[in-house]
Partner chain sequence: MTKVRRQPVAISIPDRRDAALTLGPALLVFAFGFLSPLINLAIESLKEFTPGRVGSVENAAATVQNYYELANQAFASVLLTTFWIGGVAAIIGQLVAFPLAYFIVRRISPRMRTLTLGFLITLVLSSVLIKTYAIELTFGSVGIFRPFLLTLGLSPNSREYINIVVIAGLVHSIIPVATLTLIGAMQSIDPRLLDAAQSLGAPGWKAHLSITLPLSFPALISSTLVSLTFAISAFVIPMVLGRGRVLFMSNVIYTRFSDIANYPSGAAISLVMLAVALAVVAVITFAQARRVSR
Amino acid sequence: MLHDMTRRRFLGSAAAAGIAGTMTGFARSAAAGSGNLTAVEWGGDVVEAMKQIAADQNAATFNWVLHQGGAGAILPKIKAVWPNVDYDYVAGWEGSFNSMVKEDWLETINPADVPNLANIPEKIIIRDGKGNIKAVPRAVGGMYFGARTDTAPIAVKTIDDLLSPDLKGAICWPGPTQSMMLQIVALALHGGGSETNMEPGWKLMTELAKSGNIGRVAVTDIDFTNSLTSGETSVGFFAEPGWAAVAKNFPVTRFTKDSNFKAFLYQSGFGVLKNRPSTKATLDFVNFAISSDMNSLYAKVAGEAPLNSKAVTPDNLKHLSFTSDEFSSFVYVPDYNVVLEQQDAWSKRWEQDIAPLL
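With the form predicted alone in mind, please provide coordinates for the chain only.
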């Protein structure tokens, strides 16, 4: 099994495959001696995956600190003690990383120090305003349209189909606290807009609310899962965990590789903190963790699709695995600074213009 792969076997297979980039960072770290790193991770399967990865190397040892709630909860803790931070890397996503970039807390990543970045899609790498790499992605989840195949009244082929009279009461729509309201960005994109021009999205959202096709507004993941598994609704837009829960017992069509829809990906990855004595050891470990073998292991254990193009994607996550061409065609990466800045305004717009129509 993959997680049983020893460090020796990994090094041997990497050498046999000529994976120079994979070898470089790890070998350098081993030669430089050990590092005792403090890492902030999510709990459950994610930290279990990272512990298994850490067990496959011996260049660094770890003190694991778990996020308490969302990844953003760590931000005030860092701010309170900055610049004397205790964390070598913090696992995060676009929202927390962009906040950390604004505070100038993250090391700039030199690709030469993390050569396995060459196998990560360029489009998803977080940079600062000067183009510097500020975080290292490792995996993705998705927010996207889909349908329960066995109960959907019609085969939904475009966003315009959401307005079909055949879908009366059949759509489960995310509430304003879900998915950063990217569901309305998706409508805006269909209407020729974007996160910086949301009027086409609000126009379509208004038509959809008036249509009577929204049978349930899902405030929580459970709302979404219960609505689709009970058969109350059969079409929707939601994040991967919700779709995965439905797909355990029912056939689901996910529109992640359909040119008539756009999928939104959220990444998990590594933000390497400044002012730490073990930056080199941290970067070496990060490079090791995103190698093809370790990224495959992470996907298998953590349940997030790997981003290394040479990693193995589990069958149940292949709808979130994209070639470079597929990524360009089917995935939309919004300006998350804009998305995050607009959350309050968009929520107020929802409550004022949309909620009364539902």
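Given the structure is predicted, the values throughout are model-derived calculations rather than measurements. Positions refer to the first chain, counted from 1. First, how it differs from the form predicted in complex with the partner chain.
Seen as two rigid parts moving between these two forms, the chain keeps Phe237 and Trp173 on one side of the split.
A two-part rigid motion is described between these two forms, in which the smaller part turns by 36 degrees against the larger.
Would you mind giving the form predicted in complex with the partner chain, to go alongside the form predicted alone above?
No partner chains or extra molecules come along with it, only the chain itself.
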């Protein structure tokens, strides 16, 4: 009873609670060391794929944490608690991994600890300035323009068509912190610029914002999926998992092999964080996840092309598979270090020049 509480009894209870809490902490640390991993993944089909992979092994159990917003949104959460980070691995891509490498948060990967790395193309592996491997790639995804063909008011054939009055309110445009603003790099490329000369991109972006054709600015993956599936908008620029979610129920055309548009490819993979008690268990799981069978399973469920050379690419991902000629014609690989360093300036420019026009 509360009114029976004396000071001595209160202090006794507090001490008992403190000891219990500490013991729970020790138990958690011990569990973490024994293969209870905390993993940060994207939601939807990606985490579903990883759950299926995790279910095929017994060495590790998982607490799944999902990215909220862009992959970069995890960075401040790590910074806030560093070096006592809670995550064993973080799923990311060039954008977030380059930041993590700069902050020196990622374990250096010894190829001997992840033997299946031998089947991953050497060129795509992220390294630091000294050549150390800092992340383990698992798949290739893409970010590109596309359209829901059953609701699009016109057949979009070039980037200039995005300004057509027929598309009033029909475009779902990624928010300023989605896709590292590669959507504006795409506009810049169309206008003769690049990530180092963005003025043509900003000029086109201004015209697009003024046109009234942007019906929604998607600030999360689910914003994009909801907008396209509900019929609010029909045309957009987004990453493959977003398009795949729409394509499950509606006809979608992805402009990945169209010389009028540029597609951006990225690798998604695992960044293993330092200062964790279960690094070996994490590396063992990462190695298992990029094995040919699991990489095939990942591709089938998550909708990203596998990187293990022995894995099977599903038929529905052929638009992500390029011959070398196709690659040079349709794919653009930006300098991600330039893109990363410009995020702050580009985001401010969006707020100042574009947001007031929407």
